[in-house]
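Just one chain is shown here, as structure tokens, and it is the form predicted on its own.
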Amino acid sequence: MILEQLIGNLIQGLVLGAIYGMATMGLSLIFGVLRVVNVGHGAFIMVGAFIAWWLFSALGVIPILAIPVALVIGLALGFIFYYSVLRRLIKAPELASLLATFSIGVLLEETAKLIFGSEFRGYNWAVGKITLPMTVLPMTKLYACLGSVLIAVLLYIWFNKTRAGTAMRSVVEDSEGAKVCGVNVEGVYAMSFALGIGLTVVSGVLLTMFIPVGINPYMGGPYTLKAFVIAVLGGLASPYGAFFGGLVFGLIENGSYTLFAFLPGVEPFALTRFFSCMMLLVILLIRPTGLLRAK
């Protein structure tokens, strides 16, 4: 019994773990070329969950339709908060960004509660199911998966074969040498944490997919905590290694749960997040580049 719901659990959290690793993406990229750590990740989240949520309840636009309007949305976001405030922070010292993107996050969730108000929302987009041995998996989390691969594999697609790609990559490498080459450093900046931003509020659309429920402008920061503990296990600013990385944090997310499940006396979720919290700090002392070596 034990190991069927075990296994029930590890697939589910795979599906899971491939929406995780989308959500990181974003937080990966920005930090890899820029150095900025965007902790009002969260609340980006919460922006494409609020846009999937608002469309399907008040258009009928089903959330896959919603993946471009979110991505469009995403990237005038990036844009704006890049040339509005980051753009004066790149060479500042680190706490300027940090203070900058958690006012950002801040600026976000307020305005959100000022809009839809602060209680919590959901919708429910009933498509079908897929029944397997040991779990049953609604195919809207199958659909929430399969998109995070297909925009996974476009981006890797796009970073190795186009020649935006090509001058984010040499930027990484080496920016002023990327300059003297005739590189808009500027413009690749902005670009970068535009399109971070536009994965971060898309994969807010991917989630509500597979947990439709809860959404509200304060659910973002339980998965700010779950996007750095991801981004340290791909390798930081890696963000293929941050995809993989969310595949292994879904799957120890799930299989954890279901173990803590049968202890006594304990509340699975909460110690869930604790788990998390601990593999965090483990995993930067004994690697602080993160497990796969950052590209």
Given for the second form:
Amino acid sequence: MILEQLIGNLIQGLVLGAIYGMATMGLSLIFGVLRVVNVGHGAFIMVGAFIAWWLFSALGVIPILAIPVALVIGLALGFIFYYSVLRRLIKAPELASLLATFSIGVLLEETAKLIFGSEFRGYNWAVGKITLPMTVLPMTKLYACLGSVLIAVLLYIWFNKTRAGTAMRSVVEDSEGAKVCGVNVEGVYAMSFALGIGLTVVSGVLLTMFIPVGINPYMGGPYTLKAFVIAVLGGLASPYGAFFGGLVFGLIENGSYTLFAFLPGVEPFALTRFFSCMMLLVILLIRPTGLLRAK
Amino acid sequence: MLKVENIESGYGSMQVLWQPSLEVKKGSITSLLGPNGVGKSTLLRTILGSVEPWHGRITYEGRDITPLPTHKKVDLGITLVPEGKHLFVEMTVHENLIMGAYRKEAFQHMHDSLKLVYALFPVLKERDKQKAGSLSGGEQQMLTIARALMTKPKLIMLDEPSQVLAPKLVGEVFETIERLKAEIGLTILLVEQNAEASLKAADYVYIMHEGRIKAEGGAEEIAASRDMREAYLGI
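What does the same protein look like in the form predicted together with its partner chain, given that the last one was the form predicted on its own?
Complete assembly follows, chain above in first position.
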């Protein structure tokens, strides 16, 4: 009984984990290239969630088609915030960019509240489900999972096979070396920030496909926390590390949720959040370079 | 080919360069000598644009290039072998070389450039699938020079290429530099602390001290001047 429930939840965890992973790749990409920690990360997820909700409930556009829209809006937001704010802060002390990205997050949240109000939203895109031995998986969740994996694969190809992607890798490794090769490092910064934000906004759409409720201007906070844990799991500067970190995190979160639910007098959902904070602390203590990094 | 006039620059509010001027003639090896921390590296980085000039003028092939960003200068055929190598250690030797051919024009000549650098440094061809970080210090220095050659430069600036190398390898590096001039016809601006070897390789020498050019002259002339050697070079 417990085992069945656990396995069922672990399957769900793996599916959610793929989405978590994708939702962290943008954070890792931005940190890897610009060495800027985007504290406003969750707010961009919120933007994606609202895009999915609004397109579906106002225009009847299915969430899969919201993905390219979210990507374009995310890229645009990324370029706007890079050129208006972050460009000046790359060489500044870290606190400056932390405060700036935090403020961008607040700005997005309050703008969303101004437009949509603060109540919780949700949508219902019913396209059937598949029944697995231990659990039932709605097709929307499956689409979101496949979408995440596909985007991760595309990003991998982009990084390894395209000129622009290779330039990004070279800046991650050694920006001084990239400069003497003739890479426009400033341009790579702008492009990486835009792409990182674009991926994050897209992940907001994918997350609503898994959890189509609870869409609200302030929904981003817990996702920022989770993304930090996942990014640290995966080694912070590596988008692929982040993806695998997401898978691991999804499994741990759903697995621990199932087990906590059997403890009497415990609210399991709150405890999983405590558990993820503890994980972050413990990982930082024992392996500050990330669990999945070789060195 | 390259003319630097009264350049001032530095980091933050700290001024490092106090109006040094120098000229690099086409097809020559020009050497910039002086002790540690007098602004030699800063001057090279200012010429390439990774440090912004505050004042002064940089002319290359008759064209004012002072305000150009680094990647535009690489397009024009200027490159730098930076101090401390700055290789992409997680990439293979081959990938590092391909990165050198990043600019469009260099990319079109990538095949020829690869042949050239593999002929110059056969050891790199043997190790082309190895990660750059796994090479020995001497091989890494060769790779840094090779990567710079992949940009199809006309002017190559080398910043302390023999630093932290074993004495035998120092000789090899200088031999390579002379071959670059003789066989490929490159123009070279060389920053070194190894004054003796530099004086042998160079055609013309500038001596830098506290952000200024203190002396200049033909390499033989400087080498022959006892005062010069004692005052600035310690040899």
